[in-house]
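One chain is shown next in structure tokens, namely the form predicted alone.
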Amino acid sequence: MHILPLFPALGLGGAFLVSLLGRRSKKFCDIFTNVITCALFGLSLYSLCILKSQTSPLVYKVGGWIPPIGISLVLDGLSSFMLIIVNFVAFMITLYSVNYMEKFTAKFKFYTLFLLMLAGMNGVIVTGDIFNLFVFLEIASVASYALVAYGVEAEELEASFKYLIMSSVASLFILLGIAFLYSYASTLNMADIAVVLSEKGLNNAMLFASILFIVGFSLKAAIVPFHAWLPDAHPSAPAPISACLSGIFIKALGVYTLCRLFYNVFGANPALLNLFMGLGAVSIVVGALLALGQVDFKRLLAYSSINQIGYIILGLGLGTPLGILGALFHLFNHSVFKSLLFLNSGAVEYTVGTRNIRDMGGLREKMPVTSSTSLIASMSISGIPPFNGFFSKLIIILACIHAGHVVYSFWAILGSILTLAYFMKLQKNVFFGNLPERYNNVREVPFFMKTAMVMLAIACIVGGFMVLPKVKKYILSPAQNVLTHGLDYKNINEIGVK
């Protein structure tokens, strides 16, 4: 139970120490930051082990104050699952950054902002208080604005400003929704809010608050039609931040919060689920079609993120155990292979100095590790067996058919075909074909960049085993059960470990 405060505290404390001591030594920044992210990943795995020995969620009461007077931190199957995803990818990103961020000045500032963003994401996941969820969300968001603009070129500054404006609007919607919710429930503890809503029901004010939350968190998750900030922000940021934004940021601050609020607090209803299915299907098709025409490596991946988030929202919108399982599994898979693809794009830009795929070709001769890991990630995201993306997409498609939504299964299949098309275009233009003479002296990227990419590629290969019954019951099933039995969340203050 007492490990729960460590998830936000380690990031915040690490950011403070790096900002204080980092300017004196680059090696200190590299080592200390990787120790922090590795420790957080280890704690995430330990949290999963703890939950296996418990019959109920863990509730940590900050300062010993009992909710709703005090603030609580909650560890259940869903939060443990998200912590593992966020901190594993964050560890791979900081490992990659050891070499990649050498070309930027003031490396310690990058690590400081990254640890702040990581602390905010972890805080969002473990908090049981909706206002503190907003506070942690803002900590992560403010750090991300600075990181998008980290290169301080005109493109980065413009993208960061656009992202700041749209994300601030999203935050305003969320804060206004919290105000309406507090005026009705007279509490900020999410479990207590769920109790009040189950007893008093939803009035017009609560329906309006629901709309505010849907718009606000959909903006954070970059779901169509709330996606306009993402195609500029992701390509402009340094590759490690692009990987973080697409791999875990939009999931922790967007998808996870939608799940927690609308499954565990408000309770899923048919109108909401239909809305999610519609938004998911539109995101799948629109994201794929927009990605097809891109020639910028990272911009193509940004539109691909919109496309893949659609699968997760579609699975959640089905509301069935199979649909939820597929959505959560695809959330994990997308975090892994999309982070890998953005790191691949960073490796290519690091060596050849351009993101325009028309100016490349034949790089697999000079960059075999980057080429091989990129091919694995491309096959995974396209849903080609036996890689992990195939299994999660198959589950979502079967869940659509099983629930009687055959039309949505068609859109999911079409989206996968289009995904294969634009990733085959990407592989052909970047890694296959003839190598231009100007790239004869290109070399593979340094050790730590290669190591991070290889480890993520291994996760793409072995990730498919998560659907095996003996593995699923320890990782996916606990998270699935939290959403399947959504309104059981309102009992955690009574049944949680004191």
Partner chain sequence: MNYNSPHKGMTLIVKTITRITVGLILLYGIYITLHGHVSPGGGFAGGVIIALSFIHLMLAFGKEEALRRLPKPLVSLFESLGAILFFTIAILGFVGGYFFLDWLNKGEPFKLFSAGSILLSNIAIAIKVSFGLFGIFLVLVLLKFTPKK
The other form holds:
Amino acid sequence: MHILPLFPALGLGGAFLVSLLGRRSKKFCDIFTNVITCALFGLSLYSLCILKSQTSPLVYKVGGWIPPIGISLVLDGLSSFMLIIVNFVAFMITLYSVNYMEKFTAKFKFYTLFLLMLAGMNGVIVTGDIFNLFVFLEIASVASYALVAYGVEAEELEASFKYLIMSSVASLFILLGIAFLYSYASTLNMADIAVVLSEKGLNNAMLFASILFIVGFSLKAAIVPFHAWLPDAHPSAPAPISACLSGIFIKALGVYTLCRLFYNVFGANPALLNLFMGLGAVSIVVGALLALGQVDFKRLLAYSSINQIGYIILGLGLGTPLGILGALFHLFNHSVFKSLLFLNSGAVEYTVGTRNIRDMGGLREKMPVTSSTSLIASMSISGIPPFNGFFSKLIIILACIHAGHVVYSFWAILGSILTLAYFMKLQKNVFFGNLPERYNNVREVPFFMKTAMVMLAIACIVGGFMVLPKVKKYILSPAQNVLTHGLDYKNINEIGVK
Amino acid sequence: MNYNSPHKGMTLIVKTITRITVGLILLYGIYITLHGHVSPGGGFAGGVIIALSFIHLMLAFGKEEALRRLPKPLVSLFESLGAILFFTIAILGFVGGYFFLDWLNKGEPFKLFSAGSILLSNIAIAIKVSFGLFGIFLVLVLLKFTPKK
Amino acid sequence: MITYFLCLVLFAVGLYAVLRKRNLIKIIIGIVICEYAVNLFLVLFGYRMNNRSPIYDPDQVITKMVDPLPQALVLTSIVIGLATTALVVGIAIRIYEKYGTFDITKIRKLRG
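Having seen the form predicted alone, please provide the structure of the form predicted together with the partner chain.
Let us now look at the entire complex, which starts with that chain.
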């Protein structure tokens, strides 16, 4: 119960301690940050155990204030699920950065910003107060703007500026939406807002507020009409940060907040679900088509992120239990394999020194670990059967057909085929084919980078077992229930406070 | 006493006035911080005023003199310390059972030593904000500026 | 009612500057205008006509105060805006250093 405030607090405290003590010794930074992220991962697993032993979601009173008055932190199936994803990937990324970030100066600044971003994401996930959500969202965003510009080269600064402007406009839309919501409901607690909205009903101002929220959070999640910043910002950052941004950042700040607001606070209605499905289908097709033409390794992966986010939004938009299950499962899978692919691209860049896939080739013999893990990730993202990506895409497509939206299932299948096409192009150009002369003395990457990649690859294979009924009821089903019985969220202040 | 030399910073008039006023501004910032819980103001407002006194010093005497008194590592050290102090106050709430719980004696309203840990939090915030703002100013001023063709 | 609309007009003015202007500094000013419009909007929502400021005095009963919560929110959002603005100004200076211009049509190394 008392672990709940530790999720944001450990990250924040760790960030300031690293900036205070890490100036002298790089080794201290490495060990300390890894201990913090490992502890956060352990705590998130433990939160799942606590939730299992309870019948109701948990509400934590920060400062001892009763929820509608004070800020509350909420732990239910969905937040526990998200916490596990975020902290697992973050742990792998810090493990990877031990070796990768050696080439940059001022490693402690990187770790400070990374921990701040992690604290922001964890805070967004556990909070039960909408303004608190905004504050954590801004903490994570400001840290990510600085991390995108970390290398201070011309391209990185340009990408960071573009990202910063679009993302701050998105934040202002969200703040404006919160202003409307507060003026109507006179409370900031999300469960309390849900109660007021279900009693008073929605009026035009609330419709306007929900459009502001959709625009704001879709900008954060990079859904297609709002995606322009992502293909610049994600490749420009250092590889661990690209992995973090693409793997967990857009999901914690975009998809999770959209779910929380529109399923739990506003309540899902058909118009909204249709909008989600449309946005998702457009994202799938446009992202895949744009990814086909790329020759930059990381830029291709960034467009692929847009494509895969489309699947998640499409599944959520279906609104049926099966669709939501598929969306959540795909969310887990995508965060695992996309961060793995970005780490692979970082490993290739680390040894070869370029990101243009036309200049590479035949790296399979020289870098066996990188090439086999990236093969696993590519196969699972394009939906080859034994891997996890196949099952989640299958569930989403089946749910589309089951709900009677055959057209959307066609778009989803088309997107999947295109995904296979561009990942075959990637694999063929980078790891297969002939090795150019100048890469004859290329060596495999250092130990910690290999460890992180291998563990994520194992998660790709094991992740497929999550849909088995015996495993599903522990992790996926509680998260799915939070969304399918969305409006039960308004009761948590009565049943959750201990 | 080379900081009175006319080559660095502004003119003698500005320097003299600054020497008189900078202490007052600093004191006013501290006053705003310490009375944050009984009157309008608080850690952020007080911290901004304290930071303005540092910036005032820098504008009048030039950056060498200001950096001699407040070197950059010291600024970032104090900034982190302020944050950690605030974080410690939050963690100490666990003594009373809840994160951020104000378990100190609340005292009598409208007295200086009242309102539990709010005074301590204000001090921590003032340290963080003043050195943070001054740090931002320093970073923007000291940026090496060599435009390319 | 008209004041709320004027706030939204101010927001639109800022948005116009962000979308239409070509100079980096003018875009930053546009973001700042947007931010202040939203802050003003929040404060106005908390305002009640002819009521006093929400400060607790020894010899006064707590009635007829304006809503203090939006003011706290605005203070928080001003702090966040300060951090964002400082960062974006730093990035803009660095961009000027690398490209030698503030014109966004000439800052185009990323494409595709």
